[in-house]
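Only one chain is included here, represented as structure tokens and corresponding to the form predicted alone.
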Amino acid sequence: MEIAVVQSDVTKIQADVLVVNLFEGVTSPGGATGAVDTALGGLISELISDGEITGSLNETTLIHTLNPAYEGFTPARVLVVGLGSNDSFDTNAIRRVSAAVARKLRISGVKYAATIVHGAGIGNVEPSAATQALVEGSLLGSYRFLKYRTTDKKRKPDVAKLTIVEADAGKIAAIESGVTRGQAYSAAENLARDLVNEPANKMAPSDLANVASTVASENGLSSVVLEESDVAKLGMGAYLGVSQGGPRPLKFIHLTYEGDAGNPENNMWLIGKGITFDSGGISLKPGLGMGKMKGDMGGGAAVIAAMQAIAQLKPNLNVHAVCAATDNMPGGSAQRPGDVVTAMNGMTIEIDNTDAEGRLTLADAIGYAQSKGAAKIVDVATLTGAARIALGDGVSPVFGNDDDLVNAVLETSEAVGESMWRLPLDPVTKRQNSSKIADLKNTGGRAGGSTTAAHFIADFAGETPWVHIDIAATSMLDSTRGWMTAGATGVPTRSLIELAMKMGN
């Protein structure tokens, strides 16, 4: 979807559909909606009076305006979208509304649409933030993964162009800034969605590495991909143990953005779990729903995709992305429950369950980051089914050892509408990872599964400021929810971008 910004009278804009808005409870529209109402001889006010337009959130009313009575009014149709209550209105409401509008326009076969910025008037949302939310809602809400749908002849195309119309010249610069950020954030999150939605036979570790290399080459990032022999020399026994059960070679991916090259200590490392298919290994998962395990590289997809936008938006911060990509398969050479492996930092791990593999790869990825001078680490992983039990599929649990970094992650996630909630790292659950034959076990049992997994990773983070985001429940949805469409959500790509922008401000 092409997005443009113009300074114009909304009644004179050339478009198949002009989108305006209305808050719930408003009986006499003002602003741009009021101007359209006046040009249409009070038609919108009449529909409000009749109860056909109420302004309730996501309500859409399409008005055909190809009528000689509306002389001088250029748009062929007007879509009035409800913004809901002004009291609860925020950027998330803008995203939801914009997503609903994008899908409505597609159903209506619209090619060229124009819109005002929702909430930048009486909604009291700053124009740049409101525009960014509008763009994100439009681009994320219209996302579809259609790569392998070859026989759907009746499918309607997306809107080709969306023009944002603003009469006030003083707001144009802020709106254009919002468009730039919204496009970068959305393109990155949609890239993460594409990667997670790919079937496992099309997304091997080498494929993920190729995508990362392309992102790097197109955006001025440096890229390193380590092979099995390389990681063996580094002593990544935990990572190697996971990979040994399958035939597809592992790929250790490292991307670097230098936004403050003169100060290498000003850095943040984004580490993503990259299991391109997780069978569970010898501790085999149940067959029902195993196909979704193609998405067990959702954390890796998020950190790679985030680097695309970070490189484009250029925060004053050095950002590294690491993904230890591999399959977890039950082949004849697979590691067994009861095995002991040695991580890069020298700690020994008893393999209690081979399906607790992601934390093993993260342990060595963190060790690698620390060997390179990591100042702050944020890891993202589709790690535990217990995350869904704890918080459902709308909120990602967060753990960490540094209050400032945890709070920064929570603040940025709230800003972009990717809900997270902090859970504690308590001393009682930590004891569940104790091993009688090694430094620790890779599982702590069923109780507090998300917390014991986080404790395991925390042992490798040590004193380095660190945050862990468990996206096992939020990485994929069975049905569309606002701007998050069914399938891969891309969470928490935009949160990572926002975090980098905040820290590099």
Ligand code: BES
Contents of the next structure:
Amino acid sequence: MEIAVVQSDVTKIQADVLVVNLFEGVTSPGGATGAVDTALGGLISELISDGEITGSLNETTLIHTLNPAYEGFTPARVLVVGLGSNDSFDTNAIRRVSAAVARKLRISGVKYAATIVHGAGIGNVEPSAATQALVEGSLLGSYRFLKYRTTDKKRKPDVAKLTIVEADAGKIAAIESGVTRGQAYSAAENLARDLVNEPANKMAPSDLANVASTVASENGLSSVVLEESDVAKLGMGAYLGVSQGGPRPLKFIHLTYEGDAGNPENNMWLIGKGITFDSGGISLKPGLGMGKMKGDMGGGAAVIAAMQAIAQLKPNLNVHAVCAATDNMPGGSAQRPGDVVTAMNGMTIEIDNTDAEGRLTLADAIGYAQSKGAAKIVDVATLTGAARIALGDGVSPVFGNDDDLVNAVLETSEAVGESMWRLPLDPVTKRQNSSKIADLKNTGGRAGGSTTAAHFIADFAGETPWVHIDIAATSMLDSTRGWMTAGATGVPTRSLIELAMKMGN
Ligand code: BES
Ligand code: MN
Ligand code: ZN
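The form predicted together with this ligand is what I want next, because the block you gave corresponds to the form predicted alone; please supply it.
Now the complete complex, all chains and molecules, led by this one.
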């Protein structure tokens, strides 16, 4: 979907559909919606008083305006979208509404649409933020993964072009900057979705590494991919243990963005879990729903995708993305429950359950980041089924050892609409990870499953300010929810971009 910005009177715009809006409870519309109402001889006001248009969130009313009575009014149709109550209105409402509109326009067969910026009037949202949310809602909400659907000929194509119309010349620059950011954020999140939706037979560690290298070369990032022999030299025994059960070679991916080259210590490391298929290994998962484990590289996808937007938007700090990519398979050479491995930092780990593999790969990715001088670490991982039990599939649990960094992550996640909630790293639950034979055990029992996993990672983060985001429940959805379409959500790609933008401003 191409996005354009024009300064114009809305009633004079050439489009198949012009999208305007209405807050709940407003009986006589003002602003651009008011101008349209006037041009249509009070038609919108009449539909409000008739009760057809109420302004409730996501309500859409299509009015056909190709009528000689509306001479001088150029849009062929007008879509009035409800914004809900002005009290609960924010950029996330704009994303939600824009996603619903984008899908409605597609179903209606619209090719050229025009829209006003929702919320920049009486909604009181700053025009560039409102525009960014509008663009994100439109691009994320119309996402589909159609690559392997070859026979359905009746499917409606996407809206070809969306023109944002604004009458006030003074707002155009802000709107244009919102478009630039909205496009970068959405393209990155949709890239993460593509990688997660890709089946495991098409997304080996080498495929993920190739995508990362392409993102790097197209956006001026540096990229390094370590092979098994390199990883062995570095002593990443925990990562190697996971990888040894399957034939597809591991790839350790490291992308670097230098936004403050003179101050290498001004850095943030984004570490994503990159299990390209998690069978569970010898502790084999049950068959039902195992196919979803193609998405066990969702953290890696998010950090690689975030780097694309970070490279484009250029915050003033150094950002590194790391993904220790591998399958977790039960082959004849697989590691066994009871094995002991040694991580890069020298700590020994008893493998209690080979299905708790993500924390093992993260342990060595963190060891690597620390060996390179990481000042701050944010890891993102589809780590525990227990995350869904704790918080459901709308909120990702967050853990961390540094209040400032945790709060920065929570604030950015709220701003972009990717809900997160902090859970405690309490000392009682931590004891569940103790091993009788090694420094640590890779499981901590059923109670507090997300917490024991986080404690395990915390032991490797040590003193480095660190935050862990468990996206096991939020990375894929069964059905569409607002701008998050069914399948991969791409969460928390936009939170990571926003975090980098905020830390490097
Ligand atoms: N990748 C899974 C976690 C997961 C489960 C992600 C469901 C998405 C949906 C992870 O590697 C795993 O298997 N975790 C185990 C840990 C257990 C063995 C301690 C789990 O959650 O059951
Ligand atoms: Mn697992
Ligand atoms: Zn896993």
